[in-house]
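Only one chain is included here, represented as structure tokens and corresponding to the form predicted alone.
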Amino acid sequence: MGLLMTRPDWVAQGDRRVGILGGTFDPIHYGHLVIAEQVREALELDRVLFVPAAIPPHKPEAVLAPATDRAAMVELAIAGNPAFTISRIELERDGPSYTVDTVGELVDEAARQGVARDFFFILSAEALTGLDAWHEPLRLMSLCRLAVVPRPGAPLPDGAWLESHLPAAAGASAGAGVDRVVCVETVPLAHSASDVRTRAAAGRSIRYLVPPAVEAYIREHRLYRSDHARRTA
């Protein structure tokens, strides 16, 4: 599909700053919206990009709602926020959902575009741990910044811990290092998406834990139900 992946009205010209909120979305809930917003507002973030993957590389067998679901569940939980774009590139793209190949495309869209921009993929202090295991995270850091937030049992990290355990300290390439990585406090919520789905899966309620019109499709669409037939997307 190559270049029509990144298409332009996922991210308008005028962005400048552009956060990249990547997962399962397996749903999305409140703590995915509330990362987004903090982050948006503390970076002053023109856009923040919901990407949902189509076939994470380190869970390939644990998504259980298709694609088709769960970038349904994305768009109907940021409709109300002007600032708040979903990207289906993970979901047209063949094969796993890399970081690097969906920020690279995003970049080499800008460039295409004529457009300084700049990226910060948003992820937590307990993925950051786990960054020398991500494909190719010595180039993710050269083409983005990391945004980085709490979460309940796994603080920010401080100086010391990044200059010892980024990728960069064993060998840095041009562009990646401390410098490339931002932490932003953030208000975490403990409840996770399998919490919801462990909900949703015996009849208990999900209100409060998503948005209304998210726990609206999960009813409607008995996802997470035994007796749900699972769809292809």
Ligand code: ATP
The other form holds:
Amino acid sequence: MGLLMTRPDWVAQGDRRVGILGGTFDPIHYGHLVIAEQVREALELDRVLFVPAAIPPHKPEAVLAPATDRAAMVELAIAGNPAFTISRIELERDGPSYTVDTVGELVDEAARQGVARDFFFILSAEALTGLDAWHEPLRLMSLCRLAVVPRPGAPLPDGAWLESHLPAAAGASAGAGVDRVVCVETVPLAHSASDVRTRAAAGRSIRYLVPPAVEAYIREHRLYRSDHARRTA
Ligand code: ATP
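Please supply the corresponding structure for the form predicted in complex with adenosine-5'-triphosphate (the preceding block corresponds to the form predicted alone).
After this comes the whole thing, all chains and molecules, with the earlier chain placed first.
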């Protein structure tokens, strides 16, 4: 692979504004797809990368569906949207899936391509409240901006909250001030992957919570069934 070529599952050479939606996607649901699409539109992104985590640092004890299944469901869900791409960057890397390492790799890739590229890490206001506990949050915010969306029960934060809660409050001089946060008002959907898993385990309907192809995949692979031995990714 030549230096100027991008890896097939990463961004294209011409992409200038790129969103990154990291998650366990166990499974991907319409809540994820709506925030990705509406942030793409609001921030005029060329691309949104969906990045399934291998071992999410904040859920180390979690028993996940196999990474191959979670990635396959992401692929099925985003098929047909030319602005959406899956990246297996975290699945190919050993150890915990630190967001800062992922964004760092993407920034390095842009530098190798000689391309000026802005990255926006998309996360809900709920996830933002835990940012302090992430690995190197200040460095993360110096590498990318945070695109924060509301989630039912977690409205968008105001400036005062950001000033007092973000690790970036102390990081302005390090290029990681609260101006690195962009709030995007997206349509609130109360979907959660845990709810989808609970319903699937009980044999209840998950129709309209996940795309039809994801619903079929879960059924065919007997994912989340209480009689299905789940293993860690
Ligand atoms: P689980 O229920 O297993 O905890 P989840 O539904 O929160 O999973 P993740 O893959 O952990 O899904 O989420 C990835 C990102 O998407 C996180 O920032 C999460 O807060 C956000 N997100 C997930 N569902 C929604 C939703 N319905 N509305 C807004 N943001 C969401």
